[in-house]
Ligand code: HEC
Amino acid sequence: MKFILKVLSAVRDFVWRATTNPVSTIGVALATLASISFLAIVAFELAGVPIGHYVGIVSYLILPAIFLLGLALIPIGLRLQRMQEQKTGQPRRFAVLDFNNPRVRSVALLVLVLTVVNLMIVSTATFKGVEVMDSTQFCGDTCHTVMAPEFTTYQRSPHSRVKCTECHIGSGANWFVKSKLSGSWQLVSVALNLYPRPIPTPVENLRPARDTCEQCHWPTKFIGERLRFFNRFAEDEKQTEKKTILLMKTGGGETGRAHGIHWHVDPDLTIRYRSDKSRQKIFDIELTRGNGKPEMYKLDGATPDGAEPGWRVMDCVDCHNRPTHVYQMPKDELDAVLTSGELDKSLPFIKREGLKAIQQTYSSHADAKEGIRKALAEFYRTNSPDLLEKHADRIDRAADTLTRVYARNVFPEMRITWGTYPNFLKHEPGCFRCHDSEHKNEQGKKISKSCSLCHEVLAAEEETPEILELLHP
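Mind pulling up that one chain's structure, the form predicted alone?
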């Protein structure tokens, strides 16, 4: 009991000493309030109470910062108090550590306990802070306007169950530190409204695909041929459906044996190129087979001044440049919702009018919702008044679908519209950046533009393709 009373007496003396100066008083108040709040939130989380990512940001980023600030202010205040005492002529005193003195032992134990508690708080906050900053919600929800386009496309992508950091950072402390330093400037940019609109694709800062994509995907695995079906709907009254069927020569294979599309990532090959900053225009291409002599292909025989300095080694993202954040074109989106039945194709001219409506310029998603609904209603009021009167609910549902199509591809606040971010998995500006029959070597040999290198066309916009009858007799 006496020992406890001595410890409490030491605590009282420390608090009295620490609160004799306004600076250290503020430090004690900040550290105490922040630590109590932090420990309370941790206790709630351990008890199974769910906390949102905003509470996580406050508890594991903001509160620890306030706690550390408070701890830093305490010795600063004590030092200021000591300097004030010296000015008034009081003699300078130094602490005497005599552990034979029970009071000194009590103070030492108090310092030890507080140090352990402080270390526990700081280490827990550091661990949980990193966890919060690496969460998908932190990346997508924290900066609503800035990250809304990327988060929206992420949620409907094939990688929607993969954490952002696994692709954008990957493993290793080096890239983790780089990402946090970059994130610090991004935080300043958002706070001071310095970020560009639209956000440019950071192609020059991306980590090589072999360190990220290839940790899950296996580019040299032999895949062979795959069938791809594309449903296209005409802009006529009945949305006449036509099918295109391709046999994709994905290929792949072991070193020196790869063929098909994935021939480009054969480990026995090295493909380098020089391009403009956006990588949409490729000028020089260098192909090296094994230990052989490099083959150089140039566009028009010369490298223009617009080429970026240095060479880039081709990898997955040079074709799969938008594996997650995919912004579709309007016709492709309407074909998709017509195929799935989300958009009622029995409505006359719904594709044609839908395309007109979603390609108008709107100031916001709310404005787009009103404008699309108004455009459809006006069209059917003029051309099919009976349909509007009897089936207004169907037209309203179509307007809702078109609004969703618009909202997941166009973001007026960020100046993102149809085609702002091109997809290199298409002919233009994808394959034809190199396969254009214009890049040639010194002997005049050209890079082929033949589509059969990558696929065979089994049906081209046919209503009843013969191949389907063979597949589904």
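Residue numbers count along the first chain shown, from 1. Throughout, rigid core stands for the largest set of C-alpha atoms superposing within 1.5 Å between the two forms. Bear in mind that the values here come from a model prediction, so they are computed numbers and not experimental data. Compared with the form predicted together with heme C:
- Comparing the forms between these two forms, the C-alpha position of A29 differs by 2 angstroms or more, with the core used for superposition.
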Given for the second form:
Amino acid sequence: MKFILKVLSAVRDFVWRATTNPVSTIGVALATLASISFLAIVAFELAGVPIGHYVGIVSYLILPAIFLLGLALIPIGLRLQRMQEQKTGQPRRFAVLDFNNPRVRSVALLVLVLTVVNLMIVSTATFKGVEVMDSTQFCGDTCHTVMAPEFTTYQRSPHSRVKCTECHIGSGANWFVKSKLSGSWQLVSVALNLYPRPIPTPVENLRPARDTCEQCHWPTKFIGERLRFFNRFAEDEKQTEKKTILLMKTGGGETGRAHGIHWHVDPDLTIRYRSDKSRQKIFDIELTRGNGKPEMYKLDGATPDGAEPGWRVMDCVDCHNRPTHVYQMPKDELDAVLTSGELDKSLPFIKREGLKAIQQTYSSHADAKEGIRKALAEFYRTNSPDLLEKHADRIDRAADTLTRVYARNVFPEMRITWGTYPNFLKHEPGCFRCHDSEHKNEQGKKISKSCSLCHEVLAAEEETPEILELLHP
Ligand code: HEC
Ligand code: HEC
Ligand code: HEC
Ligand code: HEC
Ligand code: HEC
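For comparison with the form predicted alone, please write out the form predicted together with heme C.
Full complex below, order starting with the chain above.
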């Protein structure tokens, strides 16, 4: 009992001392308010009340910052006060801590206990704060407009269960700190509306794929060949279906013996190149096998002025630059929804008219919805009024599908339109940036563009490919 009274009086003395000047008073108030709110939120969470990620951000990032600010203000205020007192003539003196004095003992105990509690609060907050910042919600959803394109495309990709940070940060303290430093600037630029639209690509300081992609996929794993089917639809009345079938020479294999497409990422060799900023125009290519002499492939004539000064070491992202933020071109998107049945193939000329409608310029997704609906209604009103009358619902559904196709590829607020983010996993601008039969080495040998280097074309736009008859006898 006596002990508790003593502690209480120590608290009173401390508060009295710490509130004799305004700076420390504000500090005490901030620290107290922040810690009470923080403990309340933690208690709610422990009790199983679901807290959204906004509350998460407030409680684990903002409250601790206020708390620490409050704590820092207390000694600053006391120091200022002491300086003030010195000015008024009192000699400069250090406090004498006499542990025989029971009051000093209880104040010391109080400070010790408070410090332990503070450390616990700060470390829980740090741990939780990191967890919040690591979450896909935080990266993808917090700044809605800014990250909407990346988040939308990500959610449809094979990586929609991989966290943003697994590709953008990876493991290790070094990259973690780097990302938090650039992240702080990003927060400021979003808050002040300074960010570029669209967000520029390529990401210049993306962590090398060796430390990210290769944690889950590695070159020796890709062995062999893969059949790829492409369903293409003509822009005629019936959307005539044509099949293209490729045998992709995926390759890969043991270090030093890799072949095929994944030969480029054999750890035994290094390919470096110089290009323009967009990496779409590649100038000099340097290939080094094992410890061998570097072999240089160049275009005729001098390297133009637009070339970036640095060399880039080729990795996964030079071909798979869109492993998760996948934007399609209009024709490919319509082929995909016609294949899946999402777009009604029996509507006459729906591909041709759909293509026209989704390639108009709209100011927002809502505007696009309106415009696409109008365009289809207009077309069928003039060309097949019967159909519009009897099957208005089918035309409406088609307009909805086209709107969805538009909304997952075009983001007017971020000035992203068809083709803003090119995909390098195709001929142009992709493999043919180097495999163009124009890059030559000193002996005049070209980087091959032979049609069977990367794949065998088993069928090219055929209605009834022979190879399919073989596969489905
Ligand atoms: C599978 C790996 C992977 C995941 C998961 C991933 N990204 Fe990316 N991200 C990339 C690659 C690769 C690029 C493009 C690199 C390049 O072209 O330089 C990129 C580019 C970006 C860009 C620049 C704009 C662009 O499209 O080029 C932003 C912003 C971005 N990512 C945000 C996110 C967010 C937010 C998430 C989580 C919702 C996320 N990323 C998840 C691999 C990934
Ligand atoms: C945390 C693990 C992880 C990381 C990191 C990761 N991936 Fe993946 N990747 C996956 C999973 C899981 C799949 C889906 C496999 C499936 O659907 O069969 C996948 C699928 C793929 C596919 C095949 C898509 C298809 O159409 O079959 C490619 C290509 C790919 N990843 C490339 C990359 C690249 C490039 C990076 C680095 C930028 C990367 N991955 C980073 C786990 C990862
Ligand atoms: C020279 C360009 C290039 C590079 C570099 C490259 N890939 Fe690929 N990758 C391809 C192509 C092309 C395909 C085949 C796509 C298809 O089947 O249509 C492919 C297929 C894949 C697949 C799915 C096919 C399978 O058989 O599993 C994965 C996963 C993959 N790559 C991951 C990677 C990773 C990880 C790296 C980096 C270590 C990498 N790739 C480097 C071009 C490349
Ligand atoms: C940065 C330049 C560059 C890009 C981009 C590039 N390649 Fe290559 N590729 C090379 C070089 C250099 C060689 C070796 C040429 C030689 O030995 O004649 C090569 C060789 C190959 C080989 C033969 C490998 C073997 O078995 O020896 C294949 C297959 C191949 N590339 C496929 C692709 C595909 C598919 C893409 C696009 C997805 C692509 N490349 C993009 C530079 C590139
Ligand atoms: C350096 C590698 C490479 C070379 C050389 C190459 N291709 Fe391709 N080709 C690819 C890749 C990669 C794809 C895209 C696969 C995908 O979309 O996943 C592709 C796709 C195709 C397609 C399907 C296109 C579609 O989307 O319907 C056809 C057809 C094709 N190639 C024909 C050819 C012909 C003909 C040649 C010879 C002039 C050739 N290719 C040379 C790598 C190559």
